[in-house]
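One chain follows as C-alpha cells, the form predicted alone.
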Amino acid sequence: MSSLRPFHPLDLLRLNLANLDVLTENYDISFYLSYLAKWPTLMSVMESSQGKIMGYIMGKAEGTAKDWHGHVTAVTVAPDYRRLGLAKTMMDELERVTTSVYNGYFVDLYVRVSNEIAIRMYEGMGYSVYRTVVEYYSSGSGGGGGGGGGGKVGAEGEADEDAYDMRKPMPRDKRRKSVRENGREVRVLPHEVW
C-alpha cells in the first residue's frame, strides 16, 4: 500500500532510496527548498504504509501566452518500487495541478535519448516528443538537468548526450498546438529552449 502526499522539507533527508540511480539527478538542499516555496502543489512524494519514500515528483510552472505549462524537473522512484504504476500516479497528480490550480497548456519533460524504457513509459502516458535538444546533458551529469555541454567529451570519453523535449496537451491547449508530429526530427540547441 501506498500513499501520494505532498512533499514535506523533512522528506529532503529520507530520498536516498530513491536517488539512487544513475539516471536520477541528485540536486542539493537549496534547490529543492526553492521548489517547493515556489511550487507547493507540483511536489509529491509517494509513500509506503511503513512511512519509506518510494518516490517523489518535482515540477514548476513557466512560460508565457501559450507556452505558460507545468514542468516534470525530476520524477523518480526507488528500484524496489518500480513497475507499480508509482511515476504514472505522480505525473497524473501534477498533470491535475498544472490544469487546476495553474491552467496550464501543457506538461513537458526533458529525457535522455538512449533512455528507452523512460521514453515508452512517457508515451503510454500520452507526451510526445516537440524537440530534440542537442547535448542537453553533459557527459558528467545524471538524469535530469542538463543546460547543454557544447560538445564536449567527458573524463570517460563520453560525448554530451541529446534530449527529448517531450510534451502532453492539457485541456487548456483544445487545437493542440503544444504539440508536433515530426519532433524527433527538429533539433535546437540548449540555449534556445527557454
Contents of the next structure:
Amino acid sequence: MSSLRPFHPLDLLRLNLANLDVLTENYDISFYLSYLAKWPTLMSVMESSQGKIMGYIMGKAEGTAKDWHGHVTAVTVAPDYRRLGLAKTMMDELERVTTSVYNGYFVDLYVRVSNEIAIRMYEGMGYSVYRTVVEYYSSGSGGGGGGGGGGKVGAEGEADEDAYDMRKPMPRDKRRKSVRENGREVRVLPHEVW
Amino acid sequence: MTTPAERKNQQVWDSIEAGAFKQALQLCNRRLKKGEKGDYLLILKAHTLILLSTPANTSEALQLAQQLSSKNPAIDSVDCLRLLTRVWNGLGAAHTSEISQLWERAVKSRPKDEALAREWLWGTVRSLDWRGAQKAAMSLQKSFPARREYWFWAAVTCLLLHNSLPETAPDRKLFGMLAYKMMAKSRDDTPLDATVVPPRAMQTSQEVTLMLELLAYVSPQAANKEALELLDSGNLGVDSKIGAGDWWGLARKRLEVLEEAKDWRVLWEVCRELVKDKKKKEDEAALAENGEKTNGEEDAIAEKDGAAPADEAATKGRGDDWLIWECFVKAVGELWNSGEKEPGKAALEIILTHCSASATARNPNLALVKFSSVFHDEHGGPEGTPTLLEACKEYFVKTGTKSACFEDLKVYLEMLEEIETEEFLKFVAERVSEMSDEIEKGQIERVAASINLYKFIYLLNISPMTPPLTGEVVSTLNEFITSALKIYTSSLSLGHNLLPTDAQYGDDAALLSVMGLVRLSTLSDPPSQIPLYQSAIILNTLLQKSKHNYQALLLLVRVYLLLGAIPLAMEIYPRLNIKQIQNDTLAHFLLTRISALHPSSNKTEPLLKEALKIYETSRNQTPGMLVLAYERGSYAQMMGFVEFADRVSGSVCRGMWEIEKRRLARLRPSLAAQQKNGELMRDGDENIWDNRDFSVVISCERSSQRPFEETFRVGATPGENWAKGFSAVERLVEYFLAPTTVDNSIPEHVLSVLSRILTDKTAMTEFTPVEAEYLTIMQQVATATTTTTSQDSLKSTLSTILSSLPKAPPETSVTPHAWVYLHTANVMLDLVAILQAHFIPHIKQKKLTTELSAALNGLKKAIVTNAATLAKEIGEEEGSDKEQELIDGVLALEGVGKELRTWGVESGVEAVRAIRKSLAAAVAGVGKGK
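Return the structure block for the form predicted together with its partner chain; the form predicted alone was the one displayed.
Time for the whole complex; same chain goes first.
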C-alpha cells in the first residue's frame, strides 16, 4: 500500500529507509529546504500505511525559452519497496506538475551510464537518451547532482563516469525536440550543460 | 575597485576564516589606535570579540553593540546592520529584540527605502524573532501596498508569531485572528472569473494551502467546515484553476478533512470518482464530447494535439493512491454500519473490477483485504465479500514474491483467530513449495516468498513467545533459525549477476535467523551470550556478500556493543556512512553512552564532534531557507521549516552528545585543553524533541509487542530526563571550575533538578543502575556545595557520600553482556574524577575530606587494577579451555552451530576471537585515557 503526499520539512528526520541505501545521497539541510522553498510541489514522498517513508522524489523547474523543463534531481526507493512501481508513480506526479504548474517542454534526469537497471526503467517510462555528459560523475564523490540518485560509492583511483541526460517530452513539446535517435552518440562536457 | 578600508577589512575576515581570532582583534585595534573611524570597523571588532568568547571580551562586545545600536543618527548601511545583527545574535537569545529595534530605527530614518525595509524583515527572520518579524512585515505591507506579496508575508508572519507564543500568552489569539482576517479577505476577494484579479486576492495554490494550514491553528472548531468550503469552491478549490497548482496536495487534504469530519457519504462519493477506472473515464469523456461540443472546444482539443488529455494529465497516477482506497473502504464501512448498504455493494464491485483488471496492482488488491476486514467480526458484508482469511491468501498469491507483502498483510493477520492463522501459514507454505524453481527467476521468487513465509511465522508464532524458555520453545526457535539460515545459504548461489551495491536475494532470511537468535538470548534468564556470538557470525558473513546491507550493519553494531566489542562496533559503524541530519536521527546507534564505553579510543571524540556539527549547521542554514520561502511565496512550507528548526535545536541527542563530550574530556584529560564546550540542556527547556529513528531496524513483532530493536538495547533508553539530569551535573562541574564568576545559585538549582529526577520513577527508567548511583551521589555533592550548608550538615553529607560510594565492578559482570562491565567501570571513574578534581578541592576544611579522598583513590585503583587483570585474562584466552567452551557453544554440533559450521569452522572461530580481542582492548582501556 502506498500513498503519495507532498514532502514536509519534518520528513527530513524520517528518510533513513531510503537514505541509508548506498546509492542515495544525503545532502545538507539547506539543499532539501531550498528545493522545498523554490519548488514545493515538485517534491513528494511515498508513504506506507504504517507511516514509513518508502521513497521520495525531488525536482526543480529550470532552463530558458524552449529549454524550460522539469528536472529530476533525485528519485529513490528504499530496498524493501522496490519492484512495486513506486518510482513510476512519483515520476508521474513530477511530470504532471511540470506540465500543469510549470508548463515545461520536457522532463529530464541524469543517470550513470553503468546503471542499466535504472536506464531500462526510465526507458519504460518514456524517457530516452538525449545526450551523453562526459565524466559527469566524479569518482569518490557524491552524485554531482544527477538524477536517479547520485552514488555514494566510489573509491580512490576509480575513473570518472559519464552520465546520460535522459528526456521525456511533455505535451508542450509538440515537435518532440527533446527526443533524438542518436542521443548516446551526442557527447557534451559537463560545463556545457550547466 | 575596493577601497583601502575594504581591503583592510578583508584582512580581518581572512584571519577570522583561518580561526586566528586574536590576530583579527589586533588588526582591528591597531586601526582604531591609528584613529581610523567608521561603524563597520567597530562592529567588526565586536564580532571578533564574540568569537574569542571569554567573559571579558563578550562584555566589551556587548558594550560596543549597545553603543552602536543607539547611535544618533541611526546606522543605516545595510552591510553594517547585517554585521551588527550577527553580533547581537552572537550575544545570545536574550538580546534578540535588539535586532529588530536596530533595523526599525534605520528604516524610520529612511522610510522610502524598500530594500532596507525588507532587510529589517530578513534580520528578524534570521534570528527567528517572530515578534520583531511581525512588526517588520506589517510595516512593509503598509509602506509599500502595491507589492501584493508583502500582504501575504505579513499574514504568514502573524501566524508564525501566533505559533511561537505560548498558549497562555494574551496576544497569541490576537495575532492568530489577524492572520486569519488577512487571509480571509484575500479569499473573499478572489473572483470566480480569473481575468481580473485584485492584487491582494489569492493567486497561487501556496496561498490557498496557507489558508488551510492557518485554519487548523487559529480556528480548530470551525476548521473542517471552512476548509471544505474552500476546497469545494470554484475559485480556489481542488478543481479550480488556482487549485490546479497543487491539485493532488489539495485533493488529499479534502479526503483528510472529510474523514476527520466523518462526512462518510461525501467521502465515498469523492473517492468513487477518484478510483474510477480509466476506461470508464474515457467513455464518459467521449459522451460529453459528442453530446455538447461548444465553441472553443475544438481549439482546446487542437491545442492538446500530441499531448495527453488534460483530464488524464491532471489525475494521472492518482486514482491508484492508497489514501483514496483507504478512505473509500472506510467510508463504505461506516455507511454500511449506519444502515446504508448500497455503497458497500457498489464498492465491492468496483474493487473487484480493479483487481481483475490488474492482478499486480497492489492498492486495489489490498483494498479488498481491508474491505473484508471491515466485515471480519460479524462475517457479514455485501454478497461476494471474501472472508478475511480468503482475502489474505489471495493477496499472498498475487504479491507474495514482493518484500512489501509482509508489511501489507501484517495488521490483517493480527486480526485472525489462531485457527485461521494456522491455516494461513499452511496455505502459504504449500504455495511456496509448489513454486517452480526450474529457472533462476523462479528460484529468486521462491526465496522471496519463503522469506515472507518466515516473517509470517515470526509474527504469528515467535513474536508472542514469553518466558520461561522451555525446551519446546528452544526447539521451535532452533527450528526457525536453522530453516531461515538454510534459505539464506541456498540463496547465495543466485546472486552471481548482482552488482556490488546490491543485496543478496536471501539477506532477509539471515536477518530473520538473527531475530530468532536474539529472541533466544532475551528469553533466557540470565540472557545468553551464545546466540549473540552466533548472530555476529551470521551478520559478518552476510556483510561479506552484501557489503552495504544497512540492516545488517545496524544490527551488528548493536551486537558488538552488547558483547563489549566496542572497537569492532566503531569499525563497522562508518560503513553506514551516517551524514548530515542522520547524525541527529541515527548516530545514537553507536554514540549512546559512548564516553563510558570506550573513552580511551581515538575515534570517540571525532565521532561526537561530527555528530554535534549538525546542530550548528541547522542553526546556520534553516533561517536562511525561511527567507527563501518568503521570497518564493512558498508559504505552506514555512510552518514546517520553523518546526524543523525547533526539532533540531531542541533535539535530546544534542543535549546527550554534549554530556558525552564533556565526560570524555574528563576521562581523557588531554582532550579537555583543546575542547570548546557547547550549550547544555536546561531543566526549564520545554522545546525538547526525540528525533532518534529506531523504527528503521527490521521488525516482525506483533503490534502489542515491543519492536524487535527495543528488545535488546544497550541498557535503559536515555532521554530527556537523562540529558537534563546529567546536564545539571555538568553545570555543577562548571560551577566548581569557576565558582566566583558563575551564578552562585547553581548548586541549589542542580540539587532541585536531581531531587526531582531521583524521585520520579518514570524518569529513572532512563538510567542504568550505576548512573542512578552516580546521580544520587551528585545530589549529595550538590547538597554539600549549597551555601547554606553548616559545618555539621557538611560533615554528615560527606559521610553519606563516603558510605554510598559504589564498589568496583566484579570481573564476573563481564557476562553475559560485557558492555555492562565497561559502562560501570567508566561511569565510576568519571564520578571519581569529578569528586577528586572538582568537589574535594572546593571544600575548604581539608580535614573533613581526608577519608573520602582516600576512599576515592582506593576505588579508582581497584577499578583500574581489576580491569587490567581482566583484560589480560581475556587477551590471553586463545587456545584456553575457556575459549574452547565458548566456541563449543557457538559452533555446537547440533542446531544453529551445525548450520554455521557449514560456512567453515575456521571463520567462525576467528569471528569469536575477534570479538574477544576487541573486548579485551576495550577493557584494557579502562582508566587509560590520557
